[in-house]
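Given as structure tokens, the chain that follows is alone and in the form predicted alone.
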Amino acid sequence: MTTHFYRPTRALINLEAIKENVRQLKEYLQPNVQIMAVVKANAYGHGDVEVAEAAIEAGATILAVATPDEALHLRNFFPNIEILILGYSPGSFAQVAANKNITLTAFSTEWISNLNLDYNNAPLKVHIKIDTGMGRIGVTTISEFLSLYELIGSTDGLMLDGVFTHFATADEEDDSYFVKQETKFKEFIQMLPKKPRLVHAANTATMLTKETSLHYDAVRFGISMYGLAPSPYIKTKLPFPIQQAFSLESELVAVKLLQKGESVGYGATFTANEPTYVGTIPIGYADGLIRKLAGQEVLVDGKRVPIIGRICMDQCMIALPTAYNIGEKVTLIGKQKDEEITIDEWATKVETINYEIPCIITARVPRVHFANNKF
């Protein structure tokens, strides 16, 4: 069934790009290394179910999320795929996780003590999180690590399935802090009386630029699965090309001629110094086009034109070189003719990282998924 959207603003998600990014990674890795597709935060704003399906089709064998609700939502669509919650889960969720075959992150003995489990049912699978330098959840000393390992082993209804850590500076050129974390993780792993099924440490930047020994049993494919480099530095070091999957478009809903001295928008912050055609497009800060993006260029007829005045909650205005027709396509992120506006460009404009941009495009902007240029 085709879904009809009455508002012309929409995000287009190229699933073929996501598949190709996963395929390329699969070819790059050793055959015994599994790909964990990170689809938390609604797949970084791209649509969790659709992205997960594409990633699995291309070779991913595990899905990773951040919260119990994300895991349960995916389990409804994928009854058999492995799902790991990378972040905190409350003890009250433990039995639900066991029943649904959802793997949780164990990060302290106190957390284990607060689990609410019926030990007569299927075991709850857990991965121990080692905090090697992020300063978030996880054990920080070998004694804590071994105590947690022993407690899991002696607790009915629990099964240790993995051990992992997360690197804080893998996307930076200076690798001194990374090496400290790497060394600490290796020291912890060497202390294991028995290695669990999965050891994983490589986030996107690590798997693409560091030594292959850090791939261990699985890698966590995050930002570059969506065609974005983890940092400007990593962008110059990628071992294979990646394709951006996310674009954002709308259309002109009004065009008028502003006379010299007339103003646009709240606060009248833009005043025309000559006759200027102004177009209105139905997207604003309630959609994630935050007000700091005023002045950012968009594409109309393959030409770059600026957003002018203050961005409104539901609309914004752009300066046009001529009077285009109502319904003319406007590309805010993506390609038009020979021009392209990237997520990285937006990130630079608002002084943030590219991860944040697709995540802040709100749910009222529909995601339209397509493959092979068909949507």
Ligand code: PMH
The other form holds:
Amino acid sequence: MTTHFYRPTRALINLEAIKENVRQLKEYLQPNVQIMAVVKANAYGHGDVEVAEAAIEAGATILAVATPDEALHLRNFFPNIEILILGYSPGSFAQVAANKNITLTAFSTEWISNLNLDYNNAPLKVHIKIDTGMGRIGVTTISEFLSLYELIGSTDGLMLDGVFTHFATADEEDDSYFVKQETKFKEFIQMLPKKPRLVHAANTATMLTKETSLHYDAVRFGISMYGLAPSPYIKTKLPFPIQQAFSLESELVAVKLLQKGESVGYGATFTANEPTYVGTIPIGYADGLIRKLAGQEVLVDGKRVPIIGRICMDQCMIALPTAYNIGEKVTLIGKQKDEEITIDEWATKVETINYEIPCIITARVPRVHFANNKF
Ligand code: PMH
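After the form predicted alone, can we look at the form predicted in complex with the ligand?
Time for the whole complex; same chain goes first.
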């Protein structure tokens, strides 16, 4: 796909890295376990259609999203692939979902009673969500679970296709809460009069570091498909290497020599204490380069240089060791020569998790996809 844009700021998405991460997982799993590619939130900010295509090519057989709109967007590009909405869908979406063969998450009997279905059409497929400890959506007691199971079975136009749960602490070293959730899930599953086609529970941390019996019929591969570890703890436990797919680049659009005592940016918070070359790059907080990233290093000519002063809405300034030319590449996330700035480094800097970083790079930054180091 060709992306047209004029501003030289873009996120580069290495689809080969995504494919390789999926291929590695496929090799790691038993052959009967399906890979659900979690491509919600525009594929964690990487571009949903391109990531889905790469994941499918590498072996994923199901796409998982969070919302009806995300599912519909993907359905336009992939007429046949199985799509599951993990989060809430309103009853008004039920008929569209049935017509478009999009699977919904059923999480209460009340939710079922609010579905708007025309029973003459193709059945609406649902997966029951069991809340074993996330406290988000899902049934919490066995009686609720069995009532929901029976209601689905007795409602024309509905078909139970799966049952699942989600773990809250799979990425932590202390597994006591995880074990509680796992035990609860197993108790619920045992109560099923008839097992539906897909039982699933594992997110990345679970599938890569816990017992393989937790893989069940499918695993939901999110963060490590993008080449990121679910937590610093899991990073030390990964059974295969993963490759970060996301990088962020811009270039110098202005270079000037600041004299001693001259300042840069809103609030004039940076003042040169010696003659200093300053470069301007066209990326700012409206692109997701939030102001908390002031002081973060970027790469120019393979060297780390800091963002100086306050980050503006559309631009920011960096200190340069010498007078680089306009057009010189600036890498905010990614590699140059022997240096690398990782998403994890940004996450540490802004005191958040790596998941959040590509998601907060806003839609104004074009996602440029490439494979085999070409784009
Ligand atoms: N399944 C469900 C239900 C999820 O909510 C998520 C991620 C995944 C699978 C994939 O997890 P992974 O990326 O760790 O593999 N959901 C979220 C979330 O709601 N906030 O951060 C991650």
